[in-house]
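So this first bit is one chain, no partners, the form predicted on its own, shown in structure tokens.
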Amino acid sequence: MGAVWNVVKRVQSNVSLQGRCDADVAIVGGGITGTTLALLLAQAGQRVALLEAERIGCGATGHSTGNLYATVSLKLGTIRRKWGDEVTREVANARRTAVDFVQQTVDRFAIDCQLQRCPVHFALTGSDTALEQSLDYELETSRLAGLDAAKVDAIPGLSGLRRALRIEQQAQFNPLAFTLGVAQAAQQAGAQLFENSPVRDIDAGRGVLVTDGGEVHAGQIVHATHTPKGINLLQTAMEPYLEYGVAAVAAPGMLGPGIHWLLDASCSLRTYEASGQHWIVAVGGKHKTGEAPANGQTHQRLRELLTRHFNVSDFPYAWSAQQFHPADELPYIGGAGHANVYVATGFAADGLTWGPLAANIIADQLQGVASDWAERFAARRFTPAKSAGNWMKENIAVARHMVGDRLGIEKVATLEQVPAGAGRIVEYQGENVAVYNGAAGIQAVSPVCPHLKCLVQWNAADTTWDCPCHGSRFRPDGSVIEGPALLPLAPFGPS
């Protein structure tokens, strides 16, 4: 069904890469980060080639919440506990600058993306002492960070509210419409944008990126892909998670404007309006990638929540988005690995704001301009005291999946033993096979992720094969959706 942002109409299509293209900077990824960087560099006179595996904005950006804010989804108190007061102020200032940059970009290029300023709410509907204390700390932290924050006891349209923290002057928009507008501006400034051009190999030393149809030769390479493509040490410092979204047809004014995090329900709510149609959006159901509930009911639980609170019944949209949580709670932006390679990753659930900030930081670095934020979010930073706990947890989980997922695989005499509508890893003729028995019949591929050889796991809600180790995701036919994997799951062909 896709995300609600897809109501926007694409006004142009970009060709796939064919043959050789020479550039100063090659950008991998056509989301909010990559297109913004392409615009900034093209305006500065750089030769830019952007490679998008599918369509501009269709990845993490087009499956996001459409929310922009100076705080963070896990609350600024999380940053403050780990990093202290000064860094908390720095984070809020950086993100506030990014939100303002988005506003300025919309105004400058007249991008029709329904951008509007609105409040953020962290809300409680039940009685939970720990969450109430956390909310008090978040109020104190938000004010310390210079945000306009206050306690409130009502949110228009949301019944059963116990208490909430309100932060003014945040924003919402259609992220796909914004990204398409930025991409158009980047092209007009001289950037070359190639769609349906997945990168299959990257030779950083030679500055060569290979696609199915051609090659880009560039002096500098930027991974604007949510997580770096190929093998990168930063992948060991991030935990991949999936979160789900649904949108229901709504009456005007059903819920007040703003970003509404329901802390005790672990979900967020917002409304969206375009061309006279109104929707109410719920996002939640987060779990580790590759550890999806077997019943596939993540979207259904969100539908039930909206029905319970707002008595809606028509749900035309459902989607999911992946997040990469950094070990020390801050994103990784800038040079990493080879001297000519840059990354923008570790955005957790806050990428719509981190992305434009990352684009500005990397654009400055590539032009030799000092950046206010480069050192704080440097991808090469070394923070063992702040990273160790999450780093150990993630890499223990990776080791567990590397070994445990290969145990207890069911043997079958025929692939048709996999139930209709189900995806299973089975042993068939002495080989492990990832099998989906769908409407088009049996689709069988290797279950071994080509990234680092973990076994993928079935996600019934999304009908995908997800790698629990570093977040690569694949369609039933094995083609890559996202993540570090450059190549698809190998086709299965029994002897």
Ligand SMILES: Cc1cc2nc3c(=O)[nH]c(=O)nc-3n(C[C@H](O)[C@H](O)[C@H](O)COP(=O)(O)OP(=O)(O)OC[C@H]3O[C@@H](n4cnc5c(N)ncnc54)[C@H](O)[C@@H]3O)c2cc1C
The other form holds:
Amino acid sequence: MGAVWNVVKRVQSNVSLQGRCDADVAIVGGGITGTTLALLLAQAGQRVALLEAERIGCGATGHSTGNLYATVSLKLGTIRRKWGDEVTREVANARRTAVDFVQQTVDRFAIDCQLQRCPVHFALTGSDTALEQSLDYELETSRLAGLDAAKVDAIPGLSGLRRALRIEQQAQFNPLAFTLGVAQAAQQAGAQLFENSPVRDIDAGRGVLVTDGGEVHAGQIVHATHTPKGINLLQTAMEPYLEYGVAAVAAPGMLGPGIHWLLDASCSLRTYEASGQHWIVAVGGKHKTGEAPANGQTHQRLRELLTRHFNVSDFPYAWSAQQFHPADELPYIGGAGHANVYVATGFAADGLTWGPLAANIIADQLQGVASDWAERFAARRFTPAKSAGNWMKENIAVARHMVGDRLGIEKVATLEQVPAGAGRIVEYQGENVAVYNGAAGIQAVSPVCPHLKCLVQWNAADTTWDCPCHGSRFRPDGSVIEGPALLPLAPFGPS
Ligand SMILES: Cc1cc2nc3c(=O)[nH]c(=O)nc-3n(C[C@H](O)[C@H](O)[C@H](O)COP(=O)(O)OP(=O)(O)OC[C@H]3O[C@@H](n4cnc5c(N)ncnc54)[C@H](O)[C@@H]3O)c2cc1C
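With the form predicted on its own in hand, show me what the form predicted together with this ligand looks like.
What follows is the entire complex, opening with the chain shown before.
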């Protein structure tokens, strides 16, 4: 089914890497971050090679909600409580600059991605006192950060609204269409883009990136892969979460324009119109990666929510995406690990704005230009007091999964004992095996994540194996979908 953003047709296909390619900068990952960086660097005359594992925009970018805002989805108050007033202003300023940059890019390259300015609503339908109070604090915080915010008690088309905080002049677009447009502009500016070219190994010291078909030799390497590939200390500072989206065919004007976060339902709503067709999108059902509900009903709950509020019944799109929540609430952007390696990660659910900002910061750094925001979001920052709570929570959870997930695994005499349609880890002939009994028959792979050896868990909604430790995700045949793992789950059976 995929995301509603796929209504745009890809007009361009890029070759996979074959043989050797030399570049000043190798960018791994063709989401909004990687393509924007490729454009900026190519415009500045750098030789750029971008390697995308599958298709441009197929990662979190093409499975997001397409909202752009200067605030953050967990509310600016979260940042203010941790960092104080000055940093809160700085965050909102940086993010407002990034939203404006996206708008300028759309205008400059005439990218048809239905970008429009609209308000953000943090909305309450129930009477939760704590949430009500958080809205008051958010109003004060948004104003302190220079945002045009006010309380409202109606959103056109949304029944049962109790109260909402409204922030003016934010934006929405089709994130896939934008990213494809940026990729095309980058290519026209001279960047080399390679699709279906997963990077399997990175030797930062030699500046060599290896794919199945070739090698890129580059002075600088950027992990624009949502979370850094391979082993990187930053992975211990981020919690991976999965979230789900559905889109229903809608009538024009069924819901007013804007980004509508329903705080008590923990989901967001928006509309989307392209080529005369209209949809309502709902995104929510967030849970820690690797801890998916066993009944796989995540998309169904969103469909039910939409049918409760609107007269809709046709749901042609359903999708999911992952986010990486940073321990101290700010993204990690810039040099990390080896001297020639850069990362852009920890974007939580706000990376359509953080990504372009990261691209601007890293482009400046690679050209030796001072950047206004580099220090604030530096990936090498050390913030133990602000990170400790979330860091402890995440790493206790990792330790729990490392040990607990290996206990109580059911022994089976044949792999066919896994019920039809189910995915299970079983003990078979003395070995643990991840088995999916799907339409293609039994698919059996090792359950050990090649990243740091945690056991993957079954996600019935997505039919994927998800690693609860650092967010690597795999298809039933073991191939990597996303996350830090560079290699697939090992096949099970006679080699
Ligand atoms: C449900 C959901 C909704 C969201 N909605 C919003 C929103 O409305 N607004 C917002 O600001 N943010 C949103 N976000 C967050 C946002 O989608 C992400 O932060 C952002 O898209 C990240 O962009 P990226 O380019 O850094 O990563 P990605 O888009 O994930 O791109 C990384 C790319 O790297 C490629 N890659 C990975 N490994 C390799 C490899 N080994 N070799 C080569 N390529 C590789 C992947 O295939 C992928 O294409 C949402 C997140 C979720 C989970």
